[in-house]
Amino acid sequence: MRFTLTDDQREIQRTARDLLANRSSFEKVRAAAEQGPDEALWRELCELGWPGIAVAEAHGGQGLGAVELAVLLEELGYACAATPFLGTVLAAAAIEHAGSDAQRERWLPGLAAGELRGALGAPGELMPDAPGANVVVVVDLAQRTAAVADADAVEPVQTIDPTRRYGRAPAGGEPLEGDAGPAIDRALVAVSAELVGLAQRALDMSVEYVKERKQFGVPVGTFQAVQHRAAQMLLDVEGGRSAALYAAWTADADPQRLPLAAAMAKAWASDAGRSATASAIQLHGGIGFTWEADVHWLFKRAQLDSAFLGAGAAHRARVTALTRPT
């Protein structure tokens, strides 16, 4: 087990950070919130093969792993990118790990290439990227089952996060024939990675702001109360990243540990994402509450991500159940 990213994984991270800094600035995030998803960015991600990074080469993907996917999702969260990437990779992972050969052959090549868009979530609950998706996978978190639902039955829902389309899908559909448990756990890891990216961006923006904003003639970052809040944000981010990357590593290297690791990652990241982005608004002071400030995009995305597929309390309960002596 490595405790750092490999050179190749760091290169993926660097490439993603550089590309998204140019292609997904907050000006473009704001434009997407007002006009709809950034189709130009989505096409570019598809040309780079990002939607298929963790899909097997036999199905048209790049054949890499859950860690590489987590690295990309952290960077996409950092940029608050307005693309259907999350839903598409979650649907692809579910079909690859729980679908039949026929289901894989039918859906995976299109999802890996970005020619098809996907979504995954619990029936009746808010599901990111569901409106407009070609493949909608509904999962039963308690029974650990999944099915491909009728995409035409998705009900669009307006939420506090206009940078992403959300909807609700009914239960039922074409069952995925395999064990959906690992696919659900991989989805938890992926969302945790995006939450870490959101929290890291919130921390970076806040530290930059409190270094420049002055009160009583000195930077507000010199105030102990501000330092304490920023330190807690750092703890939230680093703990979430460690948990998410460990869970991603178990997905491919030690699958027996994945259920517990995924629950731990989502429990931490759900709370950390909400806390860190809320703290960013506080540290930005009066301007942090305005529409013109950009930190609210991170806060809104984190609120919905934290509840998606179960909030922190639900996954702490799962950790307890998984570790309870028999």
Second form
Amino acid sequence: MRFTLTDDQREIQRTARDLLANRSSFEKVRAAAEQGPDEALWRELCELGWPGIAVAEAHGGQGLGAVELAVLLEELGYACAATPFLGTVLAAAAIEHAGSDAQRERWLPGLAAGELRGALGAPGELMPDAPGANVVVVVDLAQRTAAVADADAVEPVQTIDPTRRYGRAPAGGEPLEGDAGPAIDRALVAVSAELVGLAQRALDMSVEYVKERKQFGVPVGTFQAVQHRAAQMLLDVEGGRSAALYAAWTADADPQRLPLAAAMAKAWASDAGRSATASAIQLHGGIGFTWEADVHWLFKRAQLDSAFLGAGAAHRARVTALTRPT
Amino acid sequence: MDLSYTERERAFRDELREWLAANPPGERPQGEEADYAWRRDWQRRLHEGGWAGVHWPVEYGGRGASLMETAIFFEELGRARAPLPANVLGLLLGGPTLMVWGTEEQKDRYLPPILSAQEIWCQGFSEPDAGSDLAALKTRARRDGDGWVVSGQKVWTSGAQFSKWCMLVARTDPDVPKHKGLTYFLMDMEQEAVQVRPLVQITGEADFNELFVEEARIPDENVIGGVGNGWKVALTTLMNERAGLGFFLQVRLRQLLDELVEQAAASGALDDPRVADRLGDLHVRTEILRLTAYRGLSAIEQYGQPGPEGSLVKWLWSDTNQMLTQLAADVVGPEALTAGRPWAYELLRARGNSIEGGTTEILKNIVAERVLGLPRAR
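Switching from the form predicted on its own: structure of the form predicted in complex with the partner chain?
Full complex below, order starting with the chain above.
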């Protein structure tokens, strides 16, 4: 057993971290919050083949797996990047894993290349990246079915997270023939990975801040009350990372375990992402409550991610149902 | 990343499972003495089967198992409902400490009877006024001819009444800073100068003892790692403290949770969404604990040192066990609180989890300072 990233996976992680540190600073995130998605960054990610990382080579993707996708999403969350990446990869996963051959041929090459933009979510619920998406997949979480809805029918919605566009899509459309369960579970894993990245960034920014900020003549990071909150954030982050990576691994290597693993990951990450980003505001003190300090972008994105496809309580209920003695 | 067992790990597990099936540990007997005898016998059987020191190098009579195999070993022991071997402190703490700091003579003399459970070890670190601040300990050792004379008091020494040897840290030089004046000894427990008094816990049981040491004699050859070097040697012991044990505890947690879920399903409590939510949370925590422990081991195997996740496991375990036993009181109802009930015992025993082996507060300090790099707390 080896529960660490391979050298190749670490290379992907390092490359993504470096690229996003350069191209997706909080200045860019801030600009995107006012003007919409960062199109230059999106083009660059498409040129690098990121949207197709987990799509089979036969459909124009890179043929890597859910773990590699989770690695990228964690980094995109870390940067709080303003691109339609999440919606696009979720739509692609749904079509790849639940679509017919014809549906795959029709949509996957475009989604994998980033020429088509996608979105996925429950009908009538807030759906990330839905406005501007070409391929809008609506999923029925209870029935575990999916359909491609009319993209023109998406109604944009302003949310507390202006770094990403959200909308609502109606039910119905062209059904995907297969079982949408694995696609939904993969979506849960993906958004959990993004939440881990948001929480990690919240922790890193907080640690830097409390080392610098002085009160009573000493850095506030010397106070145990502050230290213990930071330690809790690390537990939030690392627990989420364990769960998200494990679930991502099951998606390709042990699909029978995916439903429970995905529910566990989303249950933890939904709550941990919210609490870690909230702690970041708290640890930044008064400045943390200002628009100028950037931690609020993380908190806002985490709130939307947490609610997306069911918050913590919904997934805890699912965990209990899936582990119920027969 | 590959979370399936390697062929070697699978073979190890299968061989162990086969052995455990052929050598069932049996039921825990009533009474402290009988329980101890059972665990001692269990270790002898493990030893005869070649399973006593799985993580010990082959040259010292072990199996030379990898960290992952050691984890598998404890998981399987937990799954087979086997007890911890009687000499768990010797196997996990004493032996590995000797392997690092002991002389060849010391290793030859002490390691074999640790494995066979012929000589049981206990740990004399904590004192009434030196718990989390271990280096503040006051037990004194002064030179007397070719040996040492030791006086002081130790506390929380589990198994002291059954032990032959005590890993004792004492102050040999009161005139230097507190971490520098310590020496690590092996003290013979079989002498009049050492008195063991059971310490009754909130469960009513006495898993631990107080140790009263009045002019006990320790020969010079029982110094481990050199005079004045006791703090470093003690850290080696402490670092070994939870290496494999964590997996044993994690399996116990899993078993308790499964029992609670079964009871909740049988009583209908599982249909209450509030109960379902809390049980779901416990399931998530228990699994994440296991996964995080595996990540820690993998990091050590791959990179030679644990990642940040390694320091979180004990904290998460104690929190989760306390939540679980508290939920049992709600799910089972007041019946769980009546004397002699297993849940009543578990509920009370769990309160010690966040204190023993490093309080949660100290663990959080360690995470903040050593993992996150925050300045030392005031």
